[in-house]
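First, one chain by itself: the form predicted on its own, in structure tokens.
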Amino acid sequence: MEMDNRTTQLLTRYQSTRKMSRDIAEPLQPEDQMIQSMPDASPTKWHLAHTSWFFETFVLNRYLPGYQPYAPEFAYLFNSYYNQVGPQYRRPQRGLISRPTVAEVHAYRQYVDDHLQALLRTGWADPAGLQLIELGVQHEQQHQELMLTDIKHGFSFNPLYPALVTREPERGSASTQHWLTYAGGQYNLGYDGPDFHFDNEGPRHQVLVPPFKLAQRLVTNGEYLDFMADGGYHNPLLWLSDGWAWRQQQQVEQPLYWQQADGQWQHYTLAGLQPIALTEPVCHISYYEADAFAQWSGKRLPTEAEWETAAGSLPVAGDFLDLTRLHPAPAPAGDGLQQLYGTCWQWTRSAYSPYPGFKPAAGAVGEYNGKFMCNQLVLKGGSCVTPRGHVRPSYRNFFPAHAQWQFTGIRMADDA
């Protein structure tokens, strides 16, 4: 039986996924790849294996008779959080895991490929099935970010200040930030439609929004250095109270990978260690550190709806992964919003929670989302590393108040 449409659309994306990952890791000596600097991030090596461990459980173990797993000690080690699955290896000691080696990962990875792209090509076409492998796609997408940023912040205590890529510094000046004013009303928050979408997109539903304005661009590394020399970090009028005990205790006075050696500001980048581009979007920022911005410059964080509303039914084009930059650009000239999608992902005042109606999906899978809806903010758009194609509109990425290895910028908003 030959494939459909569908199932061959799926192929090859699955196909272009798998080897994106291997790109990412292609650079990386065996040693990078067991790096965990920090119990949040992840070794590339366990991403890699991760992410095959996903289809193996939840494609080729159910659905592809006969299989036998490549390594079932790989179930304990891999597993990242699926209780109903089984058991998991601590968190904050993968770095551990010396063996496998990166070769046998690899070669699992080569194993799992094999047997589910022969699945596909038999015709096969069970349409939960195809529904998981689309999910793993999707899955892996998220890892590949994590595998950047996860590197990066390995990287980045290493003195000798590693580079993945070769990228000269950017040049010209930042526009003028101008405000783009929205109509208040009711609007559909959410996602629905026919196409890929994870759980807690939906259900669409309807929210009231008041009138409010929306920055056009993002904040710059020089309009956020003039809040910093304003004793930004020093004034405890501007954060919230959580934030400000974090300040303290973290002892944080710049962005995360900043450091400033004879009275110049530079920071680690995956290109190495760089001098401070005043026209770039400011980069590694925590919820705390953005609220406080906002509220220095007497604005505020846009919410969820406010930030879903504005983006509309405009493209979803910027700034995505491209392995020859793994950096924010600064933002075009032009009208209308810019860098709304790709360069940073962008902090809203939005809690991560349950949309009315929402239910996870049954089995495993739906421990994927919906357990961590505390706790965490959303954030909208995608970065400089999210692979282009992964976010939409409704796209809710999610990650608590103190996070800053991720690709994470500020754009402001005001009421109207």
Given for the second form:
Protein chains: 4
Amino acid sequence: MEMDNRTTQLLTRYQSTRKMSRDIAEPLQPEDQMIQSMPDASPTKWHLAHTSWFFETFVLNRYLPGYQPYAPEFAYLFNSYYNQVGPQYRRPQRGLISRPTVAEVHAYRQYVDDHLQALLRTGWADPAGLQLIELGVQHEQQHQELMLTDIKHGFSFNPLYPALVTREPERGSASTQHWLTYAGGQYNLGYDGPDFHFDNEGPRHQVLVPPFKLAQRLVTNGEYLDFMADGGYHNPLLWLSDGWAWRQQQQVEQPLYWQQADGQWQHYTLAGLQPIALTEPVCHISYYEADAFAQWSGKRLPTEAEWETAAGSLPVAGDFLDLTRLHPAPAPAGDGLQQLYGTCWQWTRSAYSPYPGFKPAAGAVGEYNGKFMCNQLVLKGGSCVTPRGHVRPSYRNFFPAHAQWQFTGIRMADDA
Amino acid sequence: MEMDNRTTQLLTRYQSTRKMSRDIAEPLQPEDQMIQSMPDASPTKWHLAHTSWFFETFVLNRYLPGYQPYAPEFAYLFNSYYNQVGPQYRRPQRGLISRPTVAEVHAYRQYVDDHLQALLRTGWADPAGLQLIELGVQHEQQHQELMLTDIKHGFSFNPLYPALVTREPERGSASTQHWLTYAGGQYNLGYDGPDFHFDNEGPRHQVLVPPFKLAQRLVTNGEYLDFMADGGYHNPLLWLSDGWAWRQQQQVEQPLYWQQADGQWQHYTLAGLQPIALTEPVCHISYYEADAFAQWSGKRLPTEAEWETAAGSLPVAGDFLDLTRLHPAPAPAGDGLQQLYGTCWQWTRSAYSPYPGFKPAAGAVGEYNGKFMCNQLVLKGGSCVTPRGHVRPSYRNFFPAHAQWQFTGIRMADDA
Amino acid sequence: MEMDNRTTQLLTRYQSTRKMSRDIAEPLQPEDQMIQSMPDASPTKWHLAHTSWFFETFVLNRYLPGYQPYAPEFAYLFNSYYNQVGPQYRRPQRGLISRPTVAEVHAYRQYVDDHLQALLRTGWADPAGLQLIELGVQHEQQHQELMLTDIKHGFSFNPLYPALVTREPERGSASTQHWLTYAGGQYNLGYDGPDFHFDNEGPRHQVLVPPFKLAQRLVTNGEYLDFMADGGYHNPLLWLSDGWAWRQQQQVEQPLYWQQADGQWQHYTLAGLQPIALTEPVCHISYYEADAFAQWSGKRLPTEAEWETAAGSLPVAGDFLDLTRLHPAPAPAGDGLQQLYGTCWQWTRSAYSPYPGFKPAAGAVGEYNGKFMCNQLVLKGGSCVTPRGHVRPSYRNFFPAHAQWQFTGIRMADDA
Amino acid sequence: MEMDNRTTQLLTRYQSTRKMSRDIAEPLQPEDQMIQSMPDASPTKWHLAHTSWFFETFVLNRYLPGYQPYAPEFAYLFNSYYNQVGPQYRRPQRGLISRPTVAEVHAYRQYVDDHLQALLRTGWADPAGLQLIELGVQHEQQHQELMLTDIKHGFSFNPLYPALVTREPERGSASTQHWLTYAGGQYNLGYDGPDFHFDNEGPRHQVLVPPFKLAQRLVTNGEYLDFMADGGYHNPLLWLSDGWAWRQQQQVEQPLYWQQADGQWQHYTLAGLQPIALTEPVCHISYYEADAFAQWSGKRLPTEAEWETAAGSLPVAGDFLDLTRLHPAPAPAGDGLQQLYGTCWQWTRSAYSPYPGFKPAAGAVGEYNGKFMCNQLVLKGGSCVTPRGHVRPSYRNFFPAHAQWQFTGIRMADDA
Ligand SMILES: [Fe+3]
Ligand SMILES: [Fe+3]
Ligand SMILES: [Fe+3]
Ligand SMILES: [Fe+3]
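Counterpart to the form predicted on its own, namely the form predicted together with a further copy of the same chain:
The next block holds the full complex; its first chain is the one shown before.
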């Protein structure tokens, strides 16, 4: 039997996505792939195995007759948080698991790839099964971003400041910020099209959005330095109560990865330690910092509805994942919204709550999104380490307010 | 000069509110008023002083010419979190402050009362000043509820189980739950009338509410025991991810204040240790527990908009603060929504976020509400320890998802 | 039947000791007696009850026929750490127990006093029972010292700096330190006489002591300020490894209770906040600080054997507990060892280990000393808050190296 | 110029010691050498680099003219705790340092080896320098033991239970314990011979030792299981106060690495997960457990003086490090003390305190031992992972009472 067109396309995307994970890990030494620098981050090696476990557990175990899992312990070691399929190795201890080695993990990946491709080539086309493969591809793309944010976090503790890419810092000063005005009205939020989307993006529903303004581009390092120079980190009146407590307890005085040397600000990037470039967007910003900056500016952060209606049907274009760069770029010249996609995830002031009528996906993959709908905020737009083609206007990324290690920046908003 | 009508009414409310605080503390020994059982709770004595500090700081210091603060250190000791008026004594250490004693705190209260009444009797009627007195009265009412929740929490650690009231536990089984259906539509949310309201209740704005259903009454202890008997506390699939982590780390196996003795469930109440009554509403429930219970029931918690539009213009009546009871009562028989006000605060699934166009109140009292708009959920309706007359449909109470020590219960909702 | 002479003396000592506890608590308000400022400290009220529980549990329950305990819950609430007689209320939560109130605790004390005196007046003279009464008296004396150290610690958190006594600070500079040389040899250590002593003071046994020198008096505040001025708190080479870790983690930069105001050092004392007096002995010093100071001086701390053999048969005289002073006094002029007893407990470099052949006392009171023989250091000599008559040359006080809240000072030693 | 005899011997020992470190690491993958499973343990890779840093810092930098350190950052990364030579990378984060990789660390080792051998071959024979090389060799031997204890600890968290050796578990039951009696008297303690010894082993000095008894062999797993079966882990009367608190807080219910499966006790060893062998000595025992076991047996642990005088001039023979075994062996048949050396480190009840007249070694290496003389206990005899030739009767190993991850066992003692 032959694969139909759609299956062929899926197989191609499966293959290129799997290859991208290998490409990301390629410049890393086995030692690098062991680092777990905080409970929220995972070793590269674990990401490589977990994404394979996903296909094994949700596709091969169910749909490939006679499939033998590669190793029984992997069901436990590489399950992240799916209680429905079994217990999980303790997350904060992933960095202690030296075996399977990197080489063994790649053998595991190959084993899963071989079986999954064999399954597809049989002409098998169970719709639910194909959807799970699609979900697995999207899932692996999400972990590709995490591989990069986690290795950056891990490397940042090394005084040798390892570099994965070569890149010259930008020159010049920040350009003037401009504002765009939106009329408000009744809009549809969320996704209802035929293409892949996560369960949390639906159901599509109507909302009322008052008139508002959005900043044309993201806040730059130069502007953020003005906030710092004005005592932004030491004025409690600018901060949310929880944010001020966090700032004090963690002794936060500058963005993550920034340090001062000889009176000059530098930051650790995946190109090594570099001087701060004024025109680049400020990045690795917590919600608390983003909100304090907006307060200081006399503005506010956008709601998810504002961001999504402003994005409307603009093309999903921007500086997405490029393994030769791995750093957000300054805004280009031009009219209209800049840096909407790629560059930096943009914090919204909207809590990550279920949309009206939201139902988690059926089965174990229903644990994917719904159970995280508490104590998190929505981020929109993707970043410079988000794989191209992964996001949409309705895409809802979410992190707690203190998270800094993602490529997160600030888009400001205001009442119109 | 004479007081106008409005000022006279304000003075009367000031006096009765101040008296209520004394009445609440009256059965307490000086030793009781020292207890601080967790950083979130404060000693009774501190509440008595802090509510007076509020009037001193925001009214007397500004509006009464020549006013001498009672004691300069109190500006530091009894400031809760108003950075704009100065530094604050460390909150978790309030239980270490034995001086001023209870008697001295009452002398402080008297001093503030004397001066504030003298100010009002001069015929002074600065509108902003009168508003601040009104705010101080409302603020003291909020602290009255906290005095009772905090002393209950503190007493619960004492194996002698001190009782403030005498009360017989209810008998009988839980009545059947009924459901009411609401049509949905475009509604106004928030307050815009002439009477007192907090800044966070506005601006009034339009929202779209899909059709929904609300449970007629709160969830009972009997129903909650069914959830427990069905393994509710040990099934991670029912819980939010953060909720499950909280449950495991805190080893939560039953509602706060519950304990099992001789195979029977009992709970600590302000009438001492008592058997669980099946018809009473389950109380002292965290958001995590409320959400897990709703999941188990195949329902969900209401949004703030659903609760507020259902409340509509129903009378604000219910079992509010009664110093002879201090415990939530079973639902009465009857049609329509029961236990809407008083009884137990009802968790909504709505994050405590600013309404569109929200602006904090001007001046230092702007720190009252806005800076807490992160990581909290809205609760509606008031409880059996909320002073009568304090709440409205638009009233927004807020606590983090793990909070249990308030009189919080569960109203279920569903899609229609 | 009549009491014999020894019983009469015991009764007298019982009565005066019980009275001393009341005298210590007399200037305290009920609120003061609730403070628990750290797990190691207890509320005054708890000390008052626990010392009575000791007589009730170990004497009245066993020896007074038909004795009814005052309240059954007290067996649990006021047991400190005697596992053999039952479980204990959690130590860090003693500050939450407002009931029994101070007045009720005094009624409890009276009840115990009445019964114990009645027992003695029957002519009962069971030798083991009388020994337990003697132990109870000594035990209460130990708690008298703790009542004062704990209330000082608790009051120190209050910016009103409550004072229990009135006292003028000393003037003048520190006198020159002198050194006394001892020949060394074979000595007996520990106690073997007929009078009361704790089990940990025996058995008496022989030790070899090399020649050594002792400083004539304790280290003064003036000398300690020299250490601080020379960067003593910032030079890791002076500190034990654990000490440096403690200093960094706790951010210790000066002795407990010291603070700088307007360029002047002050310290909280039981006479309120006062300027540092240069001639007074430095007090509230951890072992880590004492050791670092000695290192800086090119000296060392004495061993227990050195201290005890130097004390030899010198009279046990010094500035012991005086309720009008509660503060260590400067060394008087004169030859020979000064400030040997009273003034400040003197850290030795000797671990608190069992003497050869040590056997804990029989029964539950065997939990008194032996189980603490790990991770503690021996202190000798008593302090200005130790009841007169309580200590001996062989007396072994013990605290962990980080403890600061006792009246602890520094006697230096050196090899001869 | 030629090397003299002593230098030639030193070079040989240097070479064989350096080779042993490589041999220990040889079966490990690069990933394995990254594991840091607790702050007290270090990655294999770090041990390999740190022991080289020691030679570079204390020998090559000082004595080899024109020596260029391999990499300037290593002075910071691989300094453990020598404040005198500079700051140190944070110990708990050693597991985050993936670069230098294992291969680079071996290149560093080779570089140091080349230069150190070149230095020695010049005929240079500075006595202080040669002593530092000797110290470096002894230091590397200590780290060889730590490499094995640390990798065992790290591997134990992996459900795959990696094995470095193949070994069959022992069969049979525990033999009867016998006791040897010693007369006591005046003895010399410590070392004063011409050979290498650590500063903490001196000065040699006289002590009085009362008569005592020692158990002929170490406590076996079989005997320890009796203690467990008798409720040893749940009887607070057997435990030191700190020990009981540790046991409760850490929920210790069996020795480290033990687990029960199907009603059978197993333990993780460097040969993988194996059934408990009754005749083997119990191992990985904290001081708290050792003391509780001795209490339960009606015995006690020996003092350092008892152990050292009993060892007297017995040959230093036993089951020392053997890379094909890595596990303690049962006691052989025979008279006299068994398992005195090798097998398991034996806890003494003696605090790790300075000997009378102790002076730390001059210079930075004076930080080696003296600053740890607080809150630790002395262990004697070496273990099955101690390099042969490393220990002496006077050798003083030391760990805090809660440490379990060393190969520590129990030798009991008693009063005679
Ligand atoms: Fe995942
Ligand atoms: Fe307040
Ligand atoms: Fe006691
Ligand atoms: Fe070392």
